[in-house]
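As structure tokens, one chain now follows by itself in the form predicted alone.
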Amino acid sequence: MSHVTTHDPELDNLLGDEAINHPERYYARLRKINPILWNPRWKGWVVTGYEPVMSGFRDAERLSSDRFSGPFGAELRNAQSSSQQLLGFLSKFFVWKDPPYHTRARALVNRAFVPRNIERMRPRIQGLVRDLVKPYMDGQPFDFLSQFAFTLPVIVISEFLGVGDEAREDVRAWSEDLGAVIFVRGHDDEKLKRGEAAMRNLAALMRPIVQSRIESPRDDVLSALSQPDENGERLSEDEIIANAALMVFAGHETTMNLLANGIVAFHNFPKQWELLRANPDLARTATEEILRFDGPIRALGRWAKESFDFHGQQIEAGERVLLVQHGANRDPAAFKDPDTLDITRWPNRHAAFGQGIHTCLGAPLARLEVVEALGYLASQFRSIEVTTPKLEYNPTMVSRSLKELQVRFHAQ
């Protein structure tokens, strides 16, 4: 069976201007040709339809998440030797592994992400939101991305993991360099070299904290990771450090992007902000709608462990498959008026956090942060104004992240 393609070299560019800055238009064009397309430039399948994306996430038997085997592994094995420490730690990320390692590590992490531990953070998050907004009540433009969207989640996840405030700005810089590798940023030939240095620094930061939790466990996530599972097996110190580094990175990076994308969405749909102001209880459904409308992750990669028919397309063993959440969340076959922000939309079975065994473990914490932020901002400000003249997004296949976001809040 021949592959279904776009027959358009420009449309095959997953890092082109339209794909990066106007993904709703780009993925709609791909979906209109076929929701499952072969991309000769990426040498893999690009999936933009809601049903195939969701079923792809659930199909862990045939679609692998392991970045260190299959076609992704071949690329990494060709990486320069100076990046071996980075690759060694990345190979221990449980989100990049299949069972049984994934099952064991996720179960240990899940001990800390139980509802009572998440709910315990609510008062602290509420206080942080108020403190971070206070300097900008006068209506002066400010860097929302740096001063609020980054700061809130990095404090929350750092405190959750026991990382001191003094390391916050370092964590941000290191995360930026790691993100270039994890999120497959284009036009960056030095990303592996900087990623190696960032991982070395992050590991040095986390190692003494992890060692203290191994020796003296507490009721926190690192202690949960450090203890044996029900079979008496435990992660190695490097495995704990790798997954702690993953949580530091993922715990603020995606929430930062979600907050920023949400502010832009409300700027473009001001009547929805008015609706939220009039109905503060809509903060929960508003958060779900932002996740659908412009979530922080645009797509995640898999590869086929065997040949099989996938919604009418023949996927061959070893081929790459890009499951595009952003495309799925704007699929008119799944959502009425998908290009309209509607904070009353319910049910809202979006694809932002994935599905199946790899469903985002930190989703409850991210939701809590965004719900509390939206609720308070709506109670204090009658409108939101984005003052950045032209919004531009980082050129990555995986994340949906702004380069800059200047905002002015207009008080009640």
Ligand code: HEM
Second form
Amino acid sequence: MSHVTTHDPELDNLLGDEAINHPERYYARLRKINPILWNPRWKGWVVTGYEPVMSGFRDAERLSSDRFSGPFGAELRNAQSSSQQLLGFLSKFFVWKDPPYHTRARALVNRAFVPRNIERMRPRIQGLVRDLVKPYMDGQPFDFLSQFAFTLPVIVISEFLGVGDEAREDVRAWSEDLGAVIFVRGHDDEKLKRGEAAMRNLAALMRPIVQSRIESPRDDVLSALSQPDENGERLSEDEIIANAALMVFAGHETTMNLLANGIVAFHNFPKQWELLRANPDLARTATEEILRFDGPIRALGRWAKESFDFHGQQIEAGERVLLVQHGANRDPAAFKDPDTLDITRWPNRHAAFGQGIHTCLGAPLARLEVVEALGYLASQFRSIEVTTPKLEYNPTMVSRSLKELQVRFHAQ
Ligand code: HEM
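Previous: the form predicted alone; requested now: the form predicted together with ligand HEM:
Expanding to the full complex; the earlier chain stays at the top.
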């Protein structure tokens, strides 16, 4: 059976200017042709409809997340053959694994994400938001991305994990370098070398902390990861370190980009900012709406472990599937006026945190950070002005991330 395609090589370019800088237009064009399309250029299926994206996330039985076997494995091994140590750590990330390893590691980490532990971060987050904004109260322009959006989550996740303050600046730099490898911002040797060095440094920092948590556990994520599960089995030291690094990375890159994308959304819909200012309680639904409207992850990959019919398309074993969350979140079949930012939208069952067994574990923490940040910014500033003349996004298929975001906040 022949696959359904766009018959347009230009439209198949998932890294072209249209896809990278105008995803709402681009994914809508694909969805109109068919919500599930074969992309000969990427050699995989591109899914842009809400229903198939969500059901794809739920179908972990047939759609694998494993990056180290199947088609992704071969690609990764070729691209990163020079960085075996990095690969060794990445291959332990539970987000890139299927059960049973995934189930075991997730259950261990999950222990630390109890509501009490999250809620405990609230006053700290409130304090950080105020401190980070203070230098810009006078309306001078600054890079929101590096000065605010990056710093807040990286401090929060380091503290949540239980990594000390002294290492914060290092963690920040390494996490940036690791991000370049994980979110595939190019595969050049220089980046890979830096990613590898970052992982080595992060591992060296964490190893003694992990060893001390194994001996005397505290109430933090590293301790949770270090303890035996109910069968008395413990993750290896390297597995603990790898998954702590996953958390550092997952905890900041996404939240940072969400904050930045949210600022751009409010800049483009100033009436919604006024509405939030008048009703600070809307910070919660506003957070869900920016997750939907311009969430930090565009799309996530899976591959088929067996051949099956997927919403009318025949997917063959071994084929790759790209679940495009941005496509799902702007699907008119799931959301009324999907291209309009509406901070009162409710319910808002967006795809930004995924679905099924891999659903974002850090969602409550991310929500807390963004709700507190939005609430405070709205209480202080009458308007937000984006001063970067032309916004440019990093050319990756996975993340929706700005290269920079110069802003000016106008106080009351
Ligand atoms: C706005 C911010 C965030 C977004 C949009 C986001 C989104 C996601 C998504 C879509 C997944 C599913 C991946 C998949 O199915 O392949 C995921 C998984 C994950 N996220 Fe987040 N995330 C955010 C923040 C965070 C934070 C703050 C943390 C940690 C503190 C975190 C930790 C994780 C972990 C550990 C997983 C793996 C879960 C698993 O595989 O079972 N995330 N995230």
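Nothing here was measured: the structure is a model prediction, and the numbers come from that model. Between two forms, the rigid core is defined as the largest C-alpha subset superposing within 1.5 Å. Residue numbers count along the first chain shown, from 1.
With the core held fixed, the Cα of F93 is displaced between the two forms by less than 2 Å.
When the rigid core is held fixed, the Cα atom of W303 travels less than 2 angstroms between the two forms.
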